[in-house]
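What follows is one chain in structure tokens, specifically the form predicted on its own.
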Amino acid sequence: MAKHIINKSPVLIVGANGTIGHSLVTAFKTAEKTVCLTTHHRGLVNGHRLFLDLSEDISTWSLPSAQISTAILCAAVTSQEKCRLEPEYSRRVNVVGTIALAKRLVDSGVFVIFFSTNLVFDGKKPFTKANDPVNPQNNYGRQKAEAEAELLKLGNKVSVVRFSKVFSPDMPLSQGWIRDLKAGKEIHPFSDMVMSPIPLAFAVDVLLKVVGKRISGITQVSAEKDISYAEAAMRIARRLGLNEELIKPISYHKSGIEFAPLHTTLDVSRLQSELGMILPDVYETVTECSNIRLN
């Protein structure tokens, strides 16, 4: 993880317990950065870690005693299947809840990042521009998009940083696949849905120097070309010299899947050109991040 030159004020992290957020916190600590947490657990909530659950009214919840610098909004509904199933309890914590504490946080003169998606497109294009009109196609994506329109209105105070597929060294998927190939069971990745996938760690670091530098407006990572869940499950099988014909692509229509994009890549321009990154290659992501040491 590269190094950055981060001011010590407080950074306010709200949703510290998922992959990202908690991500973060080591990151920060590491960076010798003072880190308040919150979470929707009572039971996690110490004098570290503060309570606040994005689907209740916030109106009378304390910020942090501390003068924070810097909040990162990582807490929301992510599972796009949620959002179909439960989309009142999703619109209230990934729009409503949002909205209202990034305004109490602006007002309070907090620099906000906000974790967005690509699935604020429709992906029928690749390398989707960020000033390109947004068309979400399901419910998720609707909620993402109209918690950025909403957000962005607050001016210079707010950065988006909008996300393709992050994997994790952890990622159920992949490691799942990776159990069930050792077993000698079939697994059934999907042909046709790409993803554009980002090493967890990048974008822990992308996110570190959005901190550092404070870029507001839209900020796009992604990889630099898609690749099929089927290309992804074939390649770590054959880098752990597993069985291939124990891979068996179905179609996502299959499995019941809302929607797919055809593309997922996002144009990077601006994370190249303002932030100095260079992009991961998608294979060594996929492999990397499924606790394969590459030669």
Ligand SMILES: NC(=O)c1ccc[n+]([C@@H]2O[C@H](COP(=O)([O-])OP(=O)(O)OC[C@H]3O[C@@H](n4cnc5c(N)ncnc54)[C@H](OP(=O)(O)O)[C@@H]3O)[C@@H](O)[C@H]2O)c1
Second form
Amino acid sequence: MAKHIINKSPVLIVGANGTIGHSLVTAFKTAEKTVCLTTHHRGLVNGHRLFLDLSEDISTWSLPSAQISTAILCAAVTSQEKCRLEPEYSRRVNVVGTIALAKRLVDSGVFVIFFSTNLVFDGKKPFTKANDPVNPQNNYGRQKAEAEAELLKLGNKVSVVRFSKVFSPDMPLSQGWIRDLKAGKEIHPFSDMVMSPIPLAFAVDVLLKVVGKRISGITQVSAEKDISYAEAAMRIARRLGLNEELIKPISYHKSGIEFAPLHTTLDVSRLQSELGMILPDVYETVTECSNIRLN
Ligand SMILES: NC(=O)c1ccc[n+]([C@@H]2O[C@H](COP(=O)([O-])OP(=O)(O)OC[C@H]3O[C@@H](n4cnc5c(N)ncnc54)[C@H](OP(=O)(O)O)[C@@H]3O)[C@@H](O)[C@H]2O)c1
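Please move on to the form predicted in complex with the ligand, as the form predicted on its own is already shown.
Complete assembly follows, chain above in first position.
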């Protein structure tokens, strides 16, 4: 990993406690890169971790170090349900605060990396191209689409990385499936909701390359195909030798979820040609969690 990081000036990681933020911190520390971190939990603030709440006015917030060359914006309200139920709060964080922070950073000469999602598209077709028109179908997607459009106006100091599903071995969803199957309980994964998952370690590797090469514009990251959540659960059960008959797929419509795209794959030609990334096997990605030991 360290080989992608040439510049040694500190990197600012905004939202360092989240899934991707936390893994990035570990990766940068392994590469002996100095990191400045932010959190919106006052109780976690210390000498290395500054307070920053994107739902608040950030006009008095100042950069922790003039040497910072890159900022990675991992902070967001990431729950689609929360974005639906709390549209004003989530928009303050995902759009207003994010844009305000990015502008301040770019004005200070900092290269800004912003994470977006396949949900800026409607998912009616697979392998959506980076410059296809956006057509978000829920608040989370709309907020991300609005933020990325404003950020891209800031020029070549901004990189937008659109992820499909980042799959980490200790995800509550897959670990819950495993726990229930081991306990002989039925599970009900969605048969009509799909994902094109990429491993968390792969996502981190992509980001290290984006930082190292200072790639601006839009980079898309997804797997080579979609699989349903039910299929993922089946693969995990099979890998672990668990009873597949306990898997009773249901429709996501029964769960109250407002929207799920038919396709989540993105066109990843830039990822392959400019960053030289080779997509991991989608089944390996979802069964990686079987290597985790449950307590
Ligand atoms: N994971 C995926 O599959 C996926 C897919 C597509 C896009 N993305 C995008 O990638 C980014 C990171 O995702 P993730 O999965 O790592 O998310 P996550 O685990 O939910 O972490 C998001 C982090 O945002 C920070 N945050 C939340 N509210 C905040 C506020 N009001 N002010 C400041 N910080 C706030 C929190 O960090 P602190 O606790 O440190 O404050 C939180 O841990 C997000 O922008 C997400 O939309 C993720």
